[in-house]
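Below you'll find only one chain, the form predicted alone, shown as structure tokens.
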Amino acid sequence: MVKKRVLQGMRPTGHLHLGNYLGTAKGMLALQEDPNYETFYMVADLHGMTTPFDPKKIMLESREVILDYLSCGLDPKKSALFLQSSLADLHVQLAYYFSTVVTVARMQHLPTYKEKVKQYPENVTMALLNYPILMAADILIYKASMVPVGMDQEPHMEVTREIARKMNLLYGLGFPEPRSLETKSRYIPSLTGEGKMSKSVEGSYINLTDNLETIKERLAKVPTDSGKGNKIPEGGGVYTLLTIVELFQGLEKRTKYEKEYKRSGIKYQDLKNELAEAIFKDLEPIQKKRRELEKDRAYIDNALKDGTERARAVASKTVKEVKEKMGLI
């Protein structure tokens, strides 16, 4: 049976919270664990430097995410894990390559190019510019053909796909057409009540590597009403608490509080506090696991170093590829 090739690429944030964990790295842990596919994961950390970004952090933040999957389940025995930079000589010259297939003026009209650009109007740069051909060397050097991605990642997956497109024509090469994944994800709400879990918004998350106290002191900022109504909410922080509730202590716990709102109200309090043990009590044993593999770190160096050796293997021999078909070799 001829495996599909699965590539996903994660920024390098440091540690992972609660919306990374059950929207990506459980959807992940599935696929490695699903005798159909052969997982590539990489801790894009070029891709961080799209933006503005510390330079004494980047690599600090990569392993703490490196660590986070680690504790979460991934195996690098069944998945080969590895940093961007650390192939940087074939997925950077691949995108090149692909630099000459694609017009200035496609990669302007990207919506989430011109959405970085009011972000940071400063820092405008052709590695931001770039940032979608660059993603497509990074899926099309390991010819995946699925990649796990969000809806705002669409726009750069169809450029991949023109990129294969115009590749295979002009040149002969038998790229496929990659197309997103849809894993079993959960959209985790943020404890503001506005958006989704993110790192970019201070008191939005719950980090893996927080205490029991600490996950009690965020919840209990989450904004709430008087715990009464006619009417469930379908947003804001009261919407977030019910929908965290059903993800770690079930449907039947969150249609209760929701039977009280309608009736005798909810003590929020009560439901805070619970709720957090019932978040740490999932959390634990990841925790463990983390503070062991803190102590060996020969552990996730051969690890990387492992990962880094099969992505190459498999890189390198495209890139000859290329080569070969563009007149190069």
Given for the second form:
Amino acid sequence: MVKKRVLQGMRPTGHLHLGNYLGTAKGMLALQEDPNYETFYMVADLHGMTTPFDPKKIMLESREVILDYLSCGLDPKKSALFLQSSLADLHVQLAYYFSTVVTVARMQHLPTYKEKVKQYPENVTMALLNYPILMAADILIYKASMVPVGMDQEPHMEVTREIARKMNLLYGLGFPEPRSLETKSRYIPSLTGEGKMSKSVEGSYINLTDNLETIKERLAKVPTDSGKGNKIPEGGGVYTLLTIVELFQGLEKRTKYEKEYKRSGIKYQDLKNELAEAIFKDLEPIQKKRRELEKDRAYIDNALKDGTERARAVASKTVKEVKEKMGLI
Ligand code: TRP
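Right, the form predicted alone is done, so what does the form predicted in complex with tryptophan look like?
Full complex below, order starting with the chain above.
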């Protein structure tokens, strides 16, 4: 059976929170266990350099990401785990070849680019403009056909398919046109009651490393109402609580609370305490594993070494092929 190759890139943005765990890590685990797929999971540290970064921290943060995912259950025997920078010679090289078939105008018009320009007007660099081309190289270098990404990355996926088509047409290459894979990634609402759980919004998230006390404190701050009403809120803090109740305590529990809301009323303090216990029960084994792995540098080093080797075997073949077809060999 020919396995479909999956490539996922994670930006190194510090510790995972509950939203990443439910939305991303669980999806990655499911793919890893699915015999139809071969999984390549990469920390996109080179992409982390397209916006301001701290050279003292970048490597540490990438390793933290690996540590987090390993703690959640990623298995280096099943998935190839590696850092993009360990294969910079190949990824960046391919991105350069790709850049010969992409116009500047196409890159400048991307909504993702415009957003970053607004966010960091002092840092509109060539690296930023090249972001989508490097991402296309990340994906096509492994001839991945599936890429688990959020909706916000769709413009980059479109660019990737365009590049694949152009390279195939101009140089007779056989790149697949990769599709985004909607992981069962759920939209995890923020604890503030507005928007989604996000690392950049203080008070919006629960960290995977939080202890019971901290989880209780964070939940205590979720804004609520009188606990009673004719209509179940479809937004705000109460909605967030009910969503998380469903994820950690099941739909039945949510339904029970919804009934209470319309009748006797919800006692939020009890709800929050019970919910905190349920969340912690799920996080405890992950935290335990993390503490074990933190002490075992060699395990992570080996996982990365092994993953890098597997990735390099595939990537170097693709680059050689492209060089040949482009007339460089
Ligand atoms: N741009 C992606 C993001 O911000 C990260 C990324 C880099 C990526 N290279 C990739 C994702 C390759 C998927 C495949 O989420």
